[in-house]
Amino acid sequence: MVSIVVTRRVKPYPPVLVSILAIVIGVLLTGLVLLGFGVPMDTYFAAIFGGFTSGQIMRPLVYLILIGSALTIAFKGAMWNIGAEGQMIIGMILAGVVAYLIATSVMVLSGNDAIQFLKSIGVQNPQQLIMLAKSEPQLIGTYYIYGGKGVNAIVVRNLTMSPIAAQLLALFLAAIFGGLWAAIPGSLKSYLGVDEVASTLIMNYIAYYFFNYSASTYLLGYSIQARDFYRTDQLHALLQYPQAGIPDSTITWPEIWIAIIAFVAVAFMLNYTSLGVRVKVLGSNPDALRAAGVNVKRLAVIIMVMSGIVAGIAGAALLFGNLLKLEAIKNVMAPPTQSFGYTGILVSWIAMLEIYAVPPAAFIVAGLQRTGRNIEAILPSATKQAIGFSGPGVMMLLIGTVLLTYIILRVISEYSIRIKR
């Protein structure tokens, strides 16, 4: 009789070795698959090199550090937060509320009223500015002017508070409501025993619908383009984050600094505070916390809230730094979050839930994402049509292969598997 004996290793393989091997093997396996579809290995590795050295890696790197840090908080405490997507969406909505309802006021003017208003703010040729505004918003002082529907019609959005104050308020409210959104599945798990994996996933889609409702009702823009596509007006120019000037990248300085500050704050909390110690113990031995008199249920909710706070901040930063508008989601496979909420899960796991390993893990995943798009660009059209590959398809193949390899190697590293006759 043959039986399989599985025993836990006394000394597992080093976690870093597992992550490195998973990446190397996953990349090689993907290369072999693409080789079968006619992509030479030298071309494949050139695409990888280009993916990791391009300036376009910066934005995914910044947001994967943010979301990887957010999810590491939750995962460390054995709270499986799969809802960073929804928490980012809530952050975007609250940032939109600040940008369009609190920090600015709007006027819709037409005909002679529009011309007289433009003259009153010092515009020498109102007719010419109206024509320009119909194709691209124009900034005159604190007034941001869009093309309106009809002849000589304009939409004027005036900034009514300090740009820095508005940006900070947006981040604050996004953090608060991102945390509250995460508190819902955290509370359901702690007090009702509802699995947080299912509830956070469901809440992602609730957030998508709430986002669509917001973008097409109380945040709906006044410009022609906004009305046609169910979206907000473009963000006021003075509220947009300034570009960092990195070649081949549109990343902004505030996005970079937000990621750095959030990462340092999370690392400090996990490694140098009593709360961080409790988070780690909750993930490994919750009974010890109960014996010490710690309210484990409340702690689990706090962990989810902290994770949601960072994700909510990421959503607000993405609006002010990259999206610059909120547009109704037509395809959940292409959300405004750019799926960072899901990809960040991979970052956290490749980092083996170690916060200091999040930045290099984020760099690896961001590079793989860029590699997928590079390969999509070099694949012949006939090949892409034949195999149905696209940039996201190649990216998912790469990341999926790495993740599958990681899971297999993680099991092998922690367990000894023998066949006994």
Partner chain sequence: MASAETSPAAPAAGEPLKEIPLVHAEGITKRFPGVVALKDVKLTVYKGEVHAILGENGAGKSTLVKILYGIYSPDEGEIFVEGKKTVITSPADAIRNGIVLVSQSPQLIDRLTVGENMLLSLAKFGLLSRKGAVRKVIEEHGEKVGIKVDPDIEVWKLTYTQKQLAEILRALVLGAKLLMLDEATTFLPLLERKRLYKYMRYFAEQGGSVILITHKIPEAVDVADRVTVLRRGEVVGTVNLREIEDKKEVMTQIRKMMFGERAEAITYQKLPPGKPREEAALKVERLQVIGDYGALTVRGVSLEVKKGEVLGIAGIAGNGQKELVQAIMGLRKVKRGKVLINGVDVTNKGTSKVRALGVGFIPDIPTRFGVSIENTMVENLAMHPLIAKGIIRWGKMKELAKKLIDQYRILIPSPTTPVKYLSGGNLMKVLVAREMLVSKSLLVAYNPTRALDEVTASMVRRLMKQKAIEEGIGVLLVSEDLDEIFMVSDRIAVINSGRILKVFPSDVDRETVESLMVSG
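All of these numbers come straight from a predicted model, not from anything done at the bench. If you superpose the two forms and keep the largest set of C-alpha atoms that fall within 1.5 Å, you have the rigid core. Numbering follows the first chain given and starts at 1. Compared with the form predicted together with its partner chain:
Once both forms are fitted on their rigid core, the CA atom of I412 lies less than 2 Å apart between these two forms.
Core-superposed comparison between these two forms: CA of S19 displaced by less than 2 Å.
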Contents of the next structure:
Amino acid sequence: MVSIVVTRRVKPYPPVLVSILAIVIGVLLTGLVLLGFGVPMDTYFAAIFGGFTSGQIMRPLVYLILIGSALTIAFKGAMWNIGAEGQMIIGMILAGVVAYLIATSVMVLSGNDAIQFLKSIGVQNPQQLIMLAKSEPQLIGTYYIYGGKGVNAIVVRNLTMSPIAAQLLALFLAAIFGGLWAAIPGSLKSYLGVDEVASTLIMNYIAYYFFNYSASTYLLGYSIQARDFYRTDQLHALLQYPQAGIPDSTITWPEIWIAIIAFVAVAFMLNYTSLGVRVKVLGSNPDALRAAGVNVKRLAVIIMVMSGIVAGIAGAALLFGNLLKLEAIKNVMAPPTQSFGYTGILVSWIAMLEIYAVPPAAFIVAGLQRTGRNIEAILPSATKQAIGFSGPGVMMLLIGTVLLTYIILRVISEYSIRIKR
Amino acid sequence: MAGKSVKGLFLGALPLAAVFAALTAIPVAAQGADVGSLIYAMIPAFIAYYLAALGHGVFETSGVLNLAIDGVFTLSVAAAFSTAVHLAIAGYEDTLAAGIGVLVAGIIGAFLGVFLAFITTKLPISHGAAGLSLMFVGYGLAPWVGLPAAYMSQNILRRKPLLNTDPVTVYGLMGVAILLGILLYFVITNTKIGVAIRAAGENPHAASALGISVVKTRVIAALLGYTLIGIGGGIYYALYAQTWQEGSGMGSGWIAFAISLSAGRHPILTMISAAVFAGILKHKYFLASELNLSRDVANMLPFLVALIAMVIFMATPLKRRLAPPSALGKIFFREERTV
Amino acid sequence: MASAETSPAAPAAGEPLKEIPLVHAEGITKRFPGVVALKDVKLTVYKGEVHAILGENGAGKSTLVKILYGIYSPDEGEIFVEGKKTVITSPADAIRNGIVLVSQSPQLIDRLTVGENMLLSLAKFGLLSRKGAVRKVIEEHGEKVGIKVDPDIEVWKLTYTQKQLAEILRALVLGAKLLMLDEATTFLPLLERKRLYKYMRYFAEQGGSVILITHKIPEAVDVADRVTVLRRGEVVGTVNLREIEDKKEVMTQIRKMMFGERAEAITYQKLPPGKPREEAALKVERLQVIGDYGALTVRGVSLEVKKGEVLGIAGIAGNGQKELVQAIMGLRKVKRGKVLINGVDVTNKGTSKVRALGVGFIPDIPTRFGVSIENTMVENLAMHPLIAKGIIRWGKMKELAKKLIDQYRILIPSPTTPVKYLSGGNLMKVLVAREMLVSKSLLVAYNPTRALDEVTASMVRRLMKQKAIEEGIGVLLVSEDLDEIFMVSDRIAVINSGRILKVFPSDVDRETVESLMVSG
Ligand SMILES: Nc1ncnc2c1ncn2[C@@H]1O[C@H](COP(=O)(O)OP(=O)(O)O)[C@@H](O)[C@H]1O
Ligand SMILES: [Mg+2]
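Form predicted on its own already given; the form predicted together with its partner chain follows:
What follows is the entire complex, opening with the chain shown before.
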């Protein structure tokens, strides 16, 4: 009879080695699986290489630092928040509420009124209106013109508050509601013992459908396309974040700053405050913490709230920096969060739940996350159809395989596994 | 002892039955529709979700936290679909092709489940992390398995091979599902393997010290449980949803998770809970339109109810009656430091 | 004269033992992170002997028997059962070879019945066999040994003593040839213990073998044929007790072997009396508390601890001590009654309120309720709300840690070492140091020396008493170790079935207390 014997290693292998090996092996395994499904190896590796070397890595990098930091708080405290997706979505919705309901007003003019309006601002024809909107957005706002040759109706969306104030208000509300959204599974776990993995995941779906509901009802846009696709209008030009101008990337300055500030704040909280110490101890021995007089139930909720705040902010930033509109989700595998809420889990694990390792881990995962899109770009569409190519499929497979490899290697690094007899 | 468990059964059954009655009452009252046909319409959903929830319950009773369920379920749905399409193209009759598809889904489920049980028990691995990664693997594989078949079914076969929906098949499968539930209940409560499964979930250290093999026990529980989860996924395609596209089945695993949890993982009580959810799932659009809610809210409804069901279970005396296994989700390492 | 052998595997000629080694282990080495638990250990157990293994806390006794039972796997070394090399990788393997372990905490599954637990143990019943099959076996064996348990009762309903007896019955039903008792008798009442020792002798006469591990050296010397002493994972020697008349001398010799020079630090003397003041540090009024399984376990306890005194609570495990302590600390809900600390009502106000009044707490499982072993020593200090708030200055925290390391002579590489690398004794010191630091008015100690060897235990007791005398705090000492109660307490209360039966002055005689402890 053969038995596997597992004992703790006196000297574990260095954790960094585990992370690196996990990525290498995980990437190779995924490559093999994809090969089995008909994706040529060279395409796969070219796609990965492209992922790391193009400026396109910037956006996933920024968001994975954000979500990676958010989840590191939660995971360190052993709160398995798998709901960053939902918290981001809620942040997005709140940002949308600010952008479309609070900070802008809508003027709908039809028939004569429309023509009168055009005259009043000194515009002779629709073409001129377009020019004017581009050159002086503060004057004319976002507009939509209905009708064929003649003007039937005009919809003008004007700012009602300063753009900076609106952007800050959006981040603020997104943070609050992202935090509250996370407080729900946090409290259910703390006070009732409802498993937070299940509840956060279920709440992701609730958030997705709430998002769809929002985009197709009270936030529904006025343009024809908006009505066709159940989405909001384009964001007012002045609310959009300014581009950072990095080659091959549409990343904006505020997104970069938000990531940096959130990361520093999380790192400070974890490493230099008593709250941070308690988060760590909660993750390793809640009983000891409770006996020392810490309200661990409340602490667990606070941890979820902090995590949700950062995720909510990320959602708002994504709307203002990249999406520029909210559109109902058709395929749950391809939500507007670009699945950062899920890939962020990988970042946090690969970083060994160590906050300073989050940026490098985010870089690696960001490179991998681009892979799906890159393969999509490289492969001829006939091949794609024949093999049933799925971009989200590549990404999920990578997340799963790397994570699985990571946890198994982690065990091997800390435990010796021998076969007896 | 017997008296107490009967009382517990009632305690759990009553609120759930009330919800069930309310749910069927709304459409009946609104439309004057015939109850029989409304109930008949939800049987396919019932079979799919009951089997998955039943399997989940058995699996978790052995102490392994089952976070892989949604990914495996999603993959099973795709696998059943793909198998059915391939077999139908190869000339098999539709029903047979779909039937084999369901079985293949069961085998794939069993394979992944056994893998999960084995690594989380043999190695000191976080159940949460292992389950989640397997979930992602399942999500990731599903479109690769399903999409080519979808292409073929559209362009070559021009139909989707399904199981028959005649009363004989539907009632027959329902009977089998219910019998399976009763059989598993008997096995769990009355046989040595059942005692061993409960022991592994309550206190694997003590179970191992008593002389049973925790790994073997949990692998058997996984074999039983995950075959059912996989078959549930197969039925989901072949009898309930009757279609497949990318993302099909995603989220349904979590609903099965909630069904099982809200019934305290009890094989018999899970039937009631599954029936309630089948009602919601089948009639959600109808319910929503009656209540003047949008389609998106209707889609949200099952998830909302799933969350509420878990809360109700945990917040009421039900939890104490049907307490979760004490060692559920705890890392099992024989050389754990105790001093 | 006692004879300390250097080579236990080859007993001297003419020794009165049966010369067939039942179990022989050789070259056993086992390493854990930060410690070598066993180093090249050799142990021989003959048929028909009671073999005691003694050693200070952390010497490796439990590790050794756990290896023989297949719970731990040795890094090196071989095991021979009846002369045949045997690889034991699981308890099932051990049971198959006739080796059964009973440890201090019963390894039974609470929510299963006694019968179900037995069913799991018995390999002769197949996977699909029905539950009822085991009943006859239990009844037959129970009659033979004189242990009666109802196979249909759920284990959690049993008392600690009944559980341990059920465990021993299980070992016998399994047909054990080697019965290993790892502190299994420590918390049993004296009468029960004596009965068991008698049975052990009988079992050995019938050809069975027993390994007995206990902290109570006199009892070991009383019942065993041979004693093997372990120290820091190494065998110091084996003492043959068969023909020894002078038990006192042999005990001194064994203590020397166990502790070396430090043996002198052990005292069983009564510590100096406290200086009780008027004010009460702790007042408990008609307290009622519900236990884990919904039964009322503390049933109207009233007591008072004055500042400057130690109140000892004596009782057998499972008579409501755990729940009482947890309720006082705010870790468990009070059903009825009141808890007042320094005159402030803290009933059901939560642990943070209790702690804020300057209450220290030494729990019985330090690695669970005391320190967090994955974290460093400074983190274990900083996690405490009375030690750190808001932004942490790590420099200051390290200074504090260093001060405590010096004061308590803690063996630790640096304040930033994770405490999991410390030995049990040093780990305990970290906890004691921290809790002494935060005890400004009251210290609640529950089995504070349960897992400690005599040297460390003596130190902890001395420190508690010192704190009471010098700083005038009240100390509530709840302990299942009667020696400890007598050494430290100024007054002794006896708890039984969730009630305080009586409170005695410290010069009461032991028999009186003991008889109250076990009274029905
Ligand atoms: N599972 C374990 N993991 C890590 N260290 C352990 C473990 N078990 C025991 N040790 C360490 O090994 C040493 C011996 O422990 P043990 O055998 O329990 O001692 P004893 O039973 O003699 O008191 C101690 O230093 C203890 O801390
Ligand atoms: Mg020990």
